[in-house]
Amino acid sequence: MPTFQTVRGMRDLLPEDAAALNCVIAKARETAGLYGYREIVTPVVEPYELLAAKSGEEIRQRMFTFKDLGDRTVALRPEFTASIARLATTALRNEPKPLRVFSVGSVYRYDEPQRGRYREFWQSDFEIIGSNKPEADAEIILLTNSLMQAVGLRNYAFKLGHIGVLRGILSQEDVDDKTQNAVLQRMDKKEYTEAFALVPEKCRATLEGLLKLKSGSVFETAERIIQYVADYSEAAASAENLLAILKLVTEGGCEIATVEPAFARGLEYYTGMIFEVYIPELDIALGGGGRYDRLIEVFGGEATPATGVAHGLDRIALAMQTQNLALKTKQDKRVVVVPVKDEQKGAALKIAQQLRATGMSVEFEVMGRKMAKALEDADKRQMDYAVIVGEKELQQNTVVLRNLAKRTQTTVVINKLAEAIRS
């Protein structure tokens, strides 16, 4: 017989990898409460037009595409932002702004598989549909700062720029957008030389430029690029808009690390602030984000300023990893069943569904084990509790509760079960 592996790129979660992943997730989600964004949930398959409209040339190679039974070309998502500006368009049009909304699942790109890279991963991701202020992006930021602190990452930091410095300057330099497009496909990842040579001598000038303008300040990057950018109006509206949309951060409690005077994200469809978060640790970054005003209107819907950020839910599970962190979570004491004979079967699965109906993680021996036996697995498993069901004991309406960790045993009134487990 075969033996069957994942296929390459996909992984299994074993049970201590999922509860790891449910933890952030479930972080996730509390962020989204705390922040008043509605979760939605979106197909795993989309439109391939949709999900290559302004995804960017790196994302449209990299997605999984096949035609449907109905020979129409369809894709797996490889991020969430554009069948929420779908949704935006059609279901959501006619909400009242700013639109919150907030989603979580695995999303797929055909990527070179390494430590904290995978062709399925997991995200979280929040849009704010509806505002083209400053503070929207702030709280972008603010949120993803939140979810740092709610899995307890240390010296994670923050990467802050802005797209429409970029493609102001080179869009006032008479750069065509296919050209802008594969010039920020190239800057995204380091490609500083090849980019460049993409655009006129007076153009390339200007962004070798920005690289020097980085200093120790954040501050003083931002009013630096200001001062560099001024004869481009649209590249200067943008530098202001960097430094407003970094002072509102900062007064909002979240420290800015950087400013990456030429940043870029691969996503063709920025247009605005964009961001990054990392840990010292990992040289990926653990989530990001950033301004697209312009995507919805792509889809057929009216202008519509929007913001967003995905988070790397399995990177951050990594992250922490890395770190030695555990999330606290609530966990209830987990108990086993185990009738002493066939006899007393059924009595000790209705116990079972009764502590169950109290909230608690029972577990019932299905095995036909022995006692002893029985209580050496449970003993193996980290159990904390077994529940022994015995002919004599129901007679009294009792069990016998055994503290498997203190090796001490009582007899307990089976209505008073659940209060001495938990007590």
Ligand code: AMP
Second form
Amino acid sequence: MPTFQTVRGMRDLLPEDAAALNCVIAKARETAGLYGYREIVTPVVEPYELLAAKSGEEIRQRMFTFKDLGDRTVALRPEFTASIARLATTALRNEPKPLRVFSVGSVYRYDEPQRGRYREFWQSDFEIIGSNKPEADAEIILLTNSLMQAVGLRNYAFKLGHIGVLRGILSQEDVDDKTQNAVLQRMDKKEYTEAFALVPEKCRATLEGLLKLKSGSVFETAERIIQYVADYSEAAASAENLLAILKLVTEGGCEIATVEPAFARGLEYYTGMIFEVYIPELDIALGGGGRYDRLIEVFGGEATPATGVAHGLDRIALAMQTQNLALKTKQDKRVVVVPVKDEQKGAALKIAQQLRATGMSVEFEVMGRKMAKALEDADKRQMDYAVIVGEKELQQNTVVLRNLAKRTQTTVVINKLAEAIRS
Ligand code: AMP
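Could you output the structure for the form predicted together with the named molecule, given that the previous block was the form predicted on its own?
To see the whole picture, the full complex is given below, headed by that same chain.
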């Protein structure tokens, strides 16, 4: 028989990695609770059309797409926003606004595998639907800041931009939507020469000028953008919006490291502010998001403004590892229960169940090993206690409790056992 390997880009998460990921998931869920986002669970498999509608060429080409047995073209979700926008036009259509929803789970993209880039990875996704106000955008950035703090990351930095500024210029220069998407996609990859080659001369000069506006101070950069696009009405309104968000986020206690006038993101549905968060040790984003005011309309709903973020949970776990941040999981005592002879198996199982009912982690000796072997094994695996269930002790409602580290043992009454282990 050949030995099997995982499919390229897919990973097994062994106990330590799974624990690290689960720790980040728990923090994301806590953050959702703190900000009033209710969790929803959506399918991993969605109609291809839904996922392709407005995600952008980049992601469309990297989706895991296939026909199911009913001849439907479906795909594995590459992100959550499309599924949530679908719900906003169906089951959640009549919910009072703003609607705050949270999702966490695996997503799939046919990316080139490398450190921090996988084909199956985990995201936590926060969306706030129904508000077009800068305070909604600020909230999305602030909750991302809270998550970064909750996992203990240091020196993380936010980068902020506004798609409305770019689209405002492109629209006023009569660049059609399709070309706009192509331009923004290239700008996202910092391929400025290729991007600007797609637009007329005057527009090119304006976009090139944008690149030079960045200054050391984020507020100064925002002000410079406002002045620079004064003749482009939509872009100017977007630049004012960018400044308003920047002010709110800063007053909310989160520092924005850079305002990038020419910052673009791969997803096509963004219409307003966009942002990403980084740590200096990794040159890949830990999370990113932005405003998408037209997506819900595209899915047949009423025009509904919305803004949101997706955090790359594998990357956050990787970032924590890079900064040597230990997981703080409270570890209860680890206990093994061993019957001395076959006749005590039932009684020993009952004792194991009683201990578990108190919330204790208990393993039962299921290999049928003799006492010495079972204790040797427990020692090797650094268990804390062995509960030895023998005939003589059982007759007095007691068991032998062995402290494996100290190599001491005492006889304990069964209904005082949990207490004795914890004390
Ligand atoms: P996006 O939906 O593209 O905005 O991505 C949101 C976040 O997901 C990014 O900031 C990354 O942290 C994470 N992410 C994106 N692609 C990958 C990938 N291939 N592997 C791991 N994490 C990813």
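For the two forms, the rigid core is made up of the largest set of C-alpha atoms that agree within 1.5 Å on superposition. Only a predicted model underlies this, so the values are computations on that prediction, with no experimental measurement involved. Positions refer to the first chain, counted from 1.
After superposing the rigid core, the Cα of Ala405 is displaced by 2 Å or more between these two forms.
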